[in-house]
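In C-alpha cells, the next block holds one chain alone, the form predicted on its own.
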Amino acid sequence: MDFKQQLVQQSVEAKDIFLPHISADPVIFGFEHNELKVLLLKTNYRKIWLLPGGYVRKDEDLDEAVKRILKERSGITDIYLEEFGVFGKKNRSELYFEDFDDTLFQKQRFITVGYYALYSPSMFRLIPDEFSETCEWVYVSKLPEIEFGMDHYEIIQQALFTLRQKISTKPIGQNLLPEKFTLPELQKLYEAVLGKELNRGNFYRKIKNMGILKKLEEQRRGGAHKAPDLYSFDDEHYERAMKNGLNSW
C-alpha cells in the first residue's frame, strides 16, 4: 500500500471514529544546547513537516484527545498541555490534500485547537507513527528554512508568542532544566524563549525575587573560572506561582 492509499484507507475508518471538522495540534517546545526546539513530524505523504496533530474521537474530551494524539503520533506520554488558540482559516487543511477527491475525510474543513507544553527532549524516546517518515526535535531558529504543511508554522509562531507573554506571569524551567542548574543556565533558557539577550544583573535580581529557587550548598565544578553556585526549584513555591502567577517580569 502506497502513502496515498494509506490516507484513503484512514479516511474510510475515520468517518466512523472521529468528529468531523475539529482537530487538535500540540506544540511541544524543548530546550537543548541553549536553544529552543519544537517537536515535528515529517510526513510520508508530500515529505513536508507538520505538528503531531490529529482528530478527536466521538467518545472523548478534547483535552484527553490531544494527549492520545501526541502519544500515537510521537510516543510521548504523561505530559501537561495548555490550550492557547483556535485556528480556522478557510482551506487551511483542504489545500494540503488537494491531490485527493473531495470526499476524503482529511480534506474536509477542520478547525484546530492549539495546545503547547515545555519539556526537555531528553525525557522522551520519540516513536513516529505509520504516517510519518520521522519524528524529531527541530531548532526554532531553523523553522523558516523548512517547508510546512497547512498553517502549522503559523500555529507554532502563535504558541511562541503566547509563551513569551506568559513568561512574565508564570515560571518556566521545571521540565526543561536538570534538577540542579546554575543561574547562567536559567538565563540562557529565558533568553532562548524571549529571543533576546537579558542583562545579567537585572535577571539575577528578578529571578531571585520570584521566590521559586533554592540555593544549594554546592557548586558546578570543572570550569576554568570560579565555580558557579547550583540552584534547584522550590517545588512548593513553583507550583504556587504556576497557580497564582508572578509579579510582572
Second form
There are 2 protein chains.
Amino acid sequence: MDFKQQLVQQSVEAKDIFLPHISADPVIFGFEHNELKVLLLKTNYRKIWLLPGGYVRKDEDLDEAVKRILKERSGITDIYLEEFGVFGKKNRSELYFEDFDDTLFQKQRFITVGYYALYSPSMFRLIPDEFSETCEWVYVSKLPEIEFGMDHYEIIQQALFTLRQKISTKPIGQNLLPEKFTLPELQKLYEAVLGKELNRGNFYRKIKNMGILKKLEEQRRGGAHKAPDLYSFDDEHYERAMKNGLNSW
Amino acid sequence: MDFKQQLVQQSVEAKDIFLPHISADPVIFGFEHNELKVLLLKTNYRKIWLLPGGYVRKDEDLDEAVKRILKERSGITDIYLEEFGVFGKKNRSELYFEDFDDTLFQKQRFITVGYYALYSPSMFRLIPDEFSETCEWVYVSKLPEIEFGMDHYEIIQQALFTLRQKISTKPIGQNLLPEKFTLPELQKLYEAVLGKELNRGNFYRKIKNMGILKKLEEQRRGGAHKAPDLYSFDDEHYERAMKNGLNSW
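Could you drop in the structure for the form predicted together with a further copy of the same chain? We only have the form predicted on its own so far.
Below is the whole assembly, all chains and molecules, this chain first.
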C-alpha cells in the first residue's frame, strides 16, 4: 500500500476511536554493553525517526493508553512507565503532516504526555507495527546524527534530563545488572546514564553511603587481575530507597 | 444569574475558544506563619472546593494557558510553575456535572495537567472570578475536612508528594523567608513542607552541608534569649543548586 493512503485510512478509523488533541509518547531507555540506548521507530512515510507514541482511546485511562501504544508499536509489554513532561507548544506537530489537508486526524494539534523507563533491551523482542519500517534500539550518542520528526528529539532530551536528576534520589540497577556485580560494573551504568566519566573513589564512597548494597563473601574468578569483590542489591533497602528517596529528611 | 445558566453560557463560548479534552490545574502552595496552605476556589455552583484550573485556548501553548488560567481565576501573576503530573482517568470529572446533559463543554472527559509552585501568600492580592464565591488560601492541615470536586484532593496530594521529594534535590526558601533568617526559621519551613518535626541537630548538619547558606556577622537583637545567628542564602550557590540539584554526581 502507498504510505500516504495508509495514513489517510488510519485517520478515518482514528476519529471514531481516539480522543482528539491528546497523545502519549514513551521514551524507553535501554542499558546494554555499557551504553545507553533509546527505542525508536523509523516511519514508512517520510523515513524519519519517531518515538513509539500514539493516541488515547475514548474508553481507556491515560495510564492504560501509553502501555497499549507501546505494545502495539514495538511489541514491548510489562513495563513500568513514569510520566516526566507534557509537550504542548501549539505548532509542535503541524509540519510533519504538511502533505495532507487539515481533515487528517493525525495533523491536528496534539498535546503529548511523555513517559520514560529504563530497562535491559535483552528483556524484549521488538516487533515493528504496520506504519514502521523498523523498530530498534538506537545509541543515545548517535541521536544528534539522525533525523527526527516533530519535537521528538527535544522530548528525548527532556526524558534524559529527568533520568539524570532521578538517579540522585532513586537507586538504579535492578533489572539492568546481573544479580551479582562488581563496583566497576555499577559505575559503568551510572556513567552511561550520566554521559560522563566519574571519579572512582568518589563513586565508591557515594554508592556505599546509599546503603543499598550487600558485599558478598565471594569474588569474581577467572580474570587476569586480582579477583574483584562481588556485590548484590540489598532488596529491602533498595525498595525502601525507591519508595522514600535516597536523601529523605 | 442562576449558576446553572452561567455554566451553560460558559459552555457555548468555550466550544469556540478552547481545545476539548485538555485542562490545566495549578496547585499553588503558600508558606505563611510557619504553615503550608494551598490556593482554592469555592464554586458558586455546588459550593464545593476546586483548584483554580481551566481550559487551553486553541491558539496558545500549554505553558501560556496555565498562567492565563491562574490569573483569570485568582488574580495571581508572575509565578513560576512546574508540571508534576497528568490526571487521565476516564471518569475523573463526570460526576461533578451530572445535573447537565452531555452537550455541556465542561462535562466532557478532560485529561488535566497539574502544575505546582510554592510562594509567600503575602505577595499576591486574590481576586475571585465570576464562577467562584471565594478564592483563598486554605491550610493544608484542614484539607481532609473540606469537600472537593472531582479528583482535586488527589491532585493536591500528588503535588504535595512531588514538593516533598523535590526538597531533597533542590533548595527552597527564596521568596519565602526574609533576606536574613535564623536556622530555626528555615527549619520551620522544612517542617511545614514535610508535615513533620525534624531533629534539630540533623537538620543543621544537612542544611549546612548543602553549601547554600552564608552565615552573617550579625545576630538578631531584641529577644529574651541569646541573640541567634543570622543567615542568608548564597545566591550563586543557591542558583547552581537549583540548576544542577543538591546531590549531583
